[in-house]
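The chain below stands alone, shown as structure tokens; this is the form predicted on its own.
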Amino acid sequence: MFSSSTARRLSRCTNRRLLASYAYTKPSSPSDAAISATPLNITDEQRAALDSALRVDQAGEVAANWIYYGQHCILGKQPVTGPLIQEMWDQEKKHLEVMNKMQLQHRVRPTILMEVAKIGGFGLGAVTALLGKEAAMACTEAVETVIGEHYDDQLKEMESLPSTHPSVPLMREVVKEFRDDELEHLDIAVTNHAQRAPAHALLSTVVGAGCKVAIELCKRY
């Protein structure tokens, strides 16, 4: 039997050409409305929900990139942990590239807390890495647990958006893809002894609570 992480990787390799993000990273037609236009015939409430979703997702990907940057600065040269961090960081770089394009496409104001996300992300990544590779993986486990739940909640909220505009179904598929990536990172962290970190329960609680607060702040500001 394959582990859930291995099974997900095999599935992703099999369906590599079907990844929703390729519409943005490898567009066949840059003028395609799915990647160049935003729905106009929606209510104020729907527009607010769309803006909030993309604002917080972009900020989250910024923070994730800086978390992995901080971890990589400390652990990047370790023969096992370094490549794992780099692999996850590379996926987050792609996530951010796509979210930046979606933010512009849908004319969403970025969060005013962007610099806080960068500094906080780097600090969290570096500090947990200084505590050891297990603590770094515990940080990843806690963050990706919250983000996976956040994306699940977001997909439910997106059900209210009209599927008649081609950007909406694509947006949902991108969120599903990124959620699966984050859950893969969670599996990687657990497999690599996240739960052996000193004060694992306390670390997970603090990091998870911080992520939830950051999500709510970035939705609004």
Contents of the next structure:
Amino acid sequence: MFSSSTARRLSRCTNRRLLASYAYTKPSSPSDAAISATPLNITDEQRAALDSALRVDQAGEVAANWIYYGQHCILGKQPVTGPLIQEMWDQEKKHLEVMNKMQLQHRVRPTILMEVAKIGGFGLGAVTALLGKEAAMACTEAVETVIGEHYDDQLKEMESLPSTHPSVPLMREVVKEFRDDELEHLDIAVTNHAQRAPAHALLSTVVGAGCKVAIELCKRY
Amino acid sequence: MADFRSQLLRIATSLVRTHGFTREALSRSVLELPAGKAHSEPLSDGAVSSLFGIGEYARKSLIEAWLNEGIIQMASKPSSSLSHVLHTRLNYNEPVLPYLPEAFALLASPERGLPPLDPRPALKHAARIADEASYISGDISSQLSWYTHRASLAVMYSCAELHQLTSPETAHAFLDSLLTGSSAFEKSLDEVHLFSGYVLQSWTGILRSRGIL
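Given the form predicted on its own above, produce the structure of the same protein in the form predicted in complex with its partner chain.
Let us now look at the entire complex, which starts with that chain.
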């Protein structure tokens, strides 16, 4: 009866108190090992995988913030699109706040390409917004598709981490929550006529490919 | 076998102050094993080579183990003061100062002829100390400032350590002067950044009032 996006929103409303990210944004106990310590009983390969995963996640949230910033600069005053972009941007700000804390908690080296991510994100957001609100939504659709798949892949990789340390189950729940948020943004973009954008297929392909290249670069650098 | 090797390396690091970074320190590590496991004779040269590598590889293993132990020592005395953490690390050098120049030179020696000097071990050493010191002191830098903070710490610590090799009595004061100078420089940069922000806001306001933005 309900669309998948509506179902996700309803589920989110009822589970508002249970969001995993609240452990970071509204900590009840700052010294809780789940948010302040990193697992030490993992292999070097697992540590390297965790390191690159969180590095990419943080860079991705920075880029997403700057994409919405660029879109907001152009379309922020539009009566329907403006508030939509603002709502999605606010959620990305929360994601970034959590990712910054997780980066420090797990002693992850942030990507050295952070400034490139900001400039690239802002440029992408602004340029697609200049092409029109449908193009901006198409950009969001393409980015959130790649990010949603990326978080899904990460969840599969994280299954191998030992759950004995409290930070690991929390990390999985946070990634799951953020994946669902990104997919919600994807639904919003599609509902708001992303597929009517000029040269939608080309735009989606180019933006999606760019995101995948960025992910691979941030994993390493 | 790997655990036994690690255990011997840990014991050997405590023998560095009396035997230097030598194969002899590695050989005598078995004499210091816990009661019941301790040997009555040091390891033979062949045994040292089997466990730790032939020639200078064994000494490099010992040096790296000693550096790792230095990182552990830093973490064992947590402090929110960056200065205190770095001074702790400098103190760790003091018992073995006479052996350090040769140890660092050995680490920087390439395994094959060229290039004549390998800077990577020195850079890795400074970077590890900077990262550990930042973590222990509760640094919350993120994104680009994560790198700049650690790079500046690595440079300051490296300078202080080099100073310590030639003038140990003034090393701590030298480190303090570097830290003080760095924080003054950082404060100046922050003020420039803040001022630039105000100027940008003013220009934005002017452009908006003229209808350009």
